[in-house]
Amino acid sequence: MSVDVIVCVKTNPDLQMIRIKDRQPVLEAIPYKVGDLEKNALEAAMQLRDAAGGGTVTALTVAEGDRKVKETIKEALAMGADEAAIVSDPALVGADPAAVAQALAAAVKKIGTYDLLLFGEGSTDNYTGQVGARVAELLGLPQIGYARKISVTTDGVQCERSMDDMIETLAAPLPAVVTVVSEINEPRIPSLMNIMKAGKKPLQEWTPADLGLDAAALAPQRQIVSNLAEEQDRKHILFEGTAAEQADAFVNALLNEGVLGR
């Protein structure tokens, strides 16, 4: 049997490139990339396709603002996805999980043929963990979360997940929604040849209107009031003298602050 899988992908800012200024993240000129858990979901999809001996893997994403999504989604194609689709519109700037789920569900309906919808359990930036469950509800599909193993048979999908002190195995009929955790696999690194081929793979771009959605209805239902790093009360202590004297002064400062026990 062949397996057709749609992987819902989110592009996130490269966290290693973000700096903090006045307790706020500086995102200007920060590159975006496919999220880590989304890469796990992509790898799982490709393994299922290959094990089944046929099928397709489609990477689907929603452009939630001024991001170079077309370039970033090519990373998913370079990893091995067969095709990609983007939902893009100014109305999706700052979209919340409810709006993203609506757009994804409508795009899935437009794609039409699929056996599985795969998500990362949460995104690298906000990690709400809501979108997969919301899409499952909108499409009326069964959902399994926190999957660390996935197998597909003619009877449906079977997943294994770790639940504290036990391993739980669940099954659901197809089509179904599954969210994965990082333990499921080690995502492959695209070869130079596959990176070059990625630009030639099918890539579609839709607006909400193309999907039968009213852009005004995608307005955020919640507002982020603040996003601040924790305050750091720095002591601004300078150590002078030789290296040995500075080391002694440093240890004494730590003792006085109670960081080290006497």
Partner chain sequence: MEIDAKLGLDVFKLDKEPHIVVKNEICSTVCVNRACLYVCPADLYELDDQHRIVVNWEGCLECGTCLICCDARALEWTYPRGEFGVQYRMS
Contents of the next structure:
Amino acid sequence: MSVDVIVCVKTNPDLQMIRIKDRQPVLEAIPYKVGDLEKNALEAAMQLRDAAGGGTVTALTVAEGDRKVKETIKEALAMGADEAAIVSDPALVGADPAAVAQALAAAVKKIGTYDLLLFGEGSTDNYTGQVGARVAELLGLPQIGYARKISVTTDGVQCERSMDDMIETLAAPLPAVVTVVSEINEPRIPSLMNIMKAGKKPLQEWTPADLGLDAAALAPQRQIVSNLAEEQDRKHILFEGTAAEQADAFVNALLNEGVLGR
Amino acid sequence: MEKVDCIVVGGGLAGLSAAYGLASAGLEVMVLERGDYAGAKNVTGGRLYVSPIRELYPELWAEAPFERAVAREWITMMGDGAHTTFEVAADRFAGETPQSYTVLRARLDQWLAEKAGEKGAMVVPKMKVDELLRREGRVIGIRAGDDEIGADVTVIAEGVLGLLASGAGLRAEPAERDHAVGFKEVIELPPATIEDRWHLNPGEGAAHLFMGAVTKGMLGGGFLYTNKESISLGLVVGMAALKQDPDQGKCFSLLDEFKEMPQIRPLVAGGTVAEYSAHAIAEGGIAQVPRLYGDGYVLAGDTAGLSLNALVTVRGMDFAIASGYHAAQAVLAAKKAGDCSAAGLAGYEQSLRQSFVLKDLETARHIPRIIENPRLFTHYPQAVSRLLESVFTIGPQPSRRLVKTLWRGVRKDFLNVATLKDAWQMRKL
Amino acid sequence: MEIDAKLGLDVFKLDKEPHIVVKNEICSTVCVNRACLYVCPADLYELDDQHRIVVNWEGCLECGTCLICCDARALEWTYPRGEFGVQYRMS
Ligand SMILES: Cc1cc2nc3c(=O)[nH]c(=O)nc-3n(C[C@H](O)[C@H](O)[C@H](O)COP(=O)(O)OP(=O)(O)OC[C@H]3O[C@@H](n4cnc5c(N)ncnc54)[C@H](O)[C@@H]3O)c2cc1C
Ligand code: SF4
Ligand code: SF4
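Now that we've seen the form predicted on its own, could you pull up the form predicted in complex with its partner chain?
Expanding to the full complex; the earlier chain stays at the top.
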């Protein structure tokens, strides 16, 4: 048997690298990388392919703006994906989940053959958690969310997921959409040899027009008005008196605030 | 085994400069860098002297992401209770072709990596080289994880510790006598504040060095470089001196004490610390430069000990870039001649000898041993400040004539057996 | 400023395995000055309650000072693997 898996990956800013300056994230010169959960999805796809003894793993991404996608998607190829495809357009800058899902669904149709579509449960930056489900809806496919185990047989896909107080096992016919959680596996780190090979693997580049989409219709319907780090007001209370009095007053204040003695 | 023309170990300035030169000539080059991006592991004080290297890659510098062209040099000598500051401005420092710029490495190195990439070099970040592969004494490539890649020539530019090179016996292990540790904070300040505090025109920069009480008499000093929107403030302390003296307290706290000194506090006031970093510095001078090439390899930059601490000037980045350039030229010649053995690569050392790199290091041959003299970091900064203090002091007693005051100070602090011995030593400077 | 607060400004990507290992047999028998306790610019070395040297390698700036200053060769010191360790954004 062989399985063909398309893994939808998002290029995220490396969140650990972001500094906050004047309450705003500094995004200038920030490195981009394949999102953490998408790495889990890629790893799962490669394990399924290898367990089945054949098949193709395709990494598919929608480029939301100037995110050096070509370099980032090579990370997916270096991890072990066989092929990659990019949909990009200036109109996709700041695209919302609905538009991203439309572009992905159109690209998936263009790729044509696949058994499974894998997603991370959400993206590490915005974490809307919508894209997988939306693509399933657009393509009319069954969808299983939050998988922590996946197996594929000729009958279909079986997934296990944790629902806090119980473990659920779900099955669906192929093709299907599955989103994965981070417990599912430990993504591999690309080896040098695979990085060298990655440059030679097939890479498709499409615009929305190539997919029969109207780029203007994909433009974001919502805008980020402000994005500020949380700021806490300090109370600026000065306690006076002897050390013992200050300590008493301080403890009382903490009690009153409900910080102590809960 | 997969093979490329040339592997460069280390995407610092030396490695990237070599890769740029090699790729420009059409060679297949792969740079392996362990950081998330070139520069992610690298620390410098902050000033690159461009004038010695401008002609090597003339097309590059106009668009380099420098911070500020250094227009003013400041030196502060710190004694107990008195300090003296010199401010030097000269037209030729900045002007149309500035001689030096302040830099931040994360920006500079990433930019040079991009430039090398545009020329066709393959720069692989997040990849640590674990071993140099050797066969019959010849370096034949590298191992990274489980993968081995061969190369006609390996350019070893792994920085100051030189772990791979010393592991393979190509140079000595780093010794404390020849090394210092530098540690610094990048402190954000508004550009206008920076320009006010160091008397700069908009966009111009300053380099400010500190000697004396900052290192409590240990070999070293303080540095402050003005970037666009921040300053780099740090200390350099000789490892041998640092280790000898556990009573000086913990190394890191010297920087906090430095920042609290009354001369420094107003300079950093209102700033926000944005990063803290540390790195070793090679200070052994030409005496610790190892054999620079051999069968299948060349050493470049800090790995080859090419750096110089002359107290008021610290240089390493210009040497790194120049050695990378000359390494590339030597490798190209060797490849052309079809001889990548030591004999084929010998041009590397020859061209370094003809260039400022080994010439300047040779001129400075005696500096490393001279600056081991602790009086440079205790007595002299103190004495200079004391002398000037006496000149400017008006006390209750009738004043002496200026010449007398000066003469007394000079006789007391500068004309005695110890200082005359120092003067004899320093004639070698 | 506390050294921990300074290190808190830096980006560290943590591997599961340490990149510095202290051979305490050597520290307790050969070493005279315990230089690691005061030369580290990140102040990462300390004594535990059994007087053994421990290094909090997670905050390592990878400067190599401890390695160079430990004459007794009690440190197994390598750079962290690719993808890990300190990542400077300015310096
Ligand atoms: C505090 C301080 C202040 C200084 N001030 C100045 C100054 O003002 N002016 C000046 O000119 N010089 C200064 N220097 C010196 C200067 O910074 C160095 O000489 C210069 O950075 C050397 O460049 P390099 O390319 O040889 O080494 P590095 O810049 O150290 O580059 C080595 C590269 O190799 C990589 N690497 C190492 N091992 C491996 C491996 N196994 N696998 C893969 N990659 C590896 C590293 O990540 C790094 O990117 C200062 C240095 C310090 C520490
Ligand atoms: S300096 Fe070296 S031998 Fe001494 S205590 Fe530290 S690690 Fe151990
Ligand atoms: S390498 Fe530097 S920062 Fe890391 S433990 Fe050693 S001395 Fe400390």
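Positions refer to the first chain, counted from 1. Here, rigid core means the biggest group of C-alpha atoms that superpose within 1.5 Å across both forms. Bear in mind that the values here come from a model prediction, so they are computed numbers and not experimental data.
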query: When you overlay the rigid core, is the Cα of residue 14 off by 2 Å or more between these two forms?
result: no
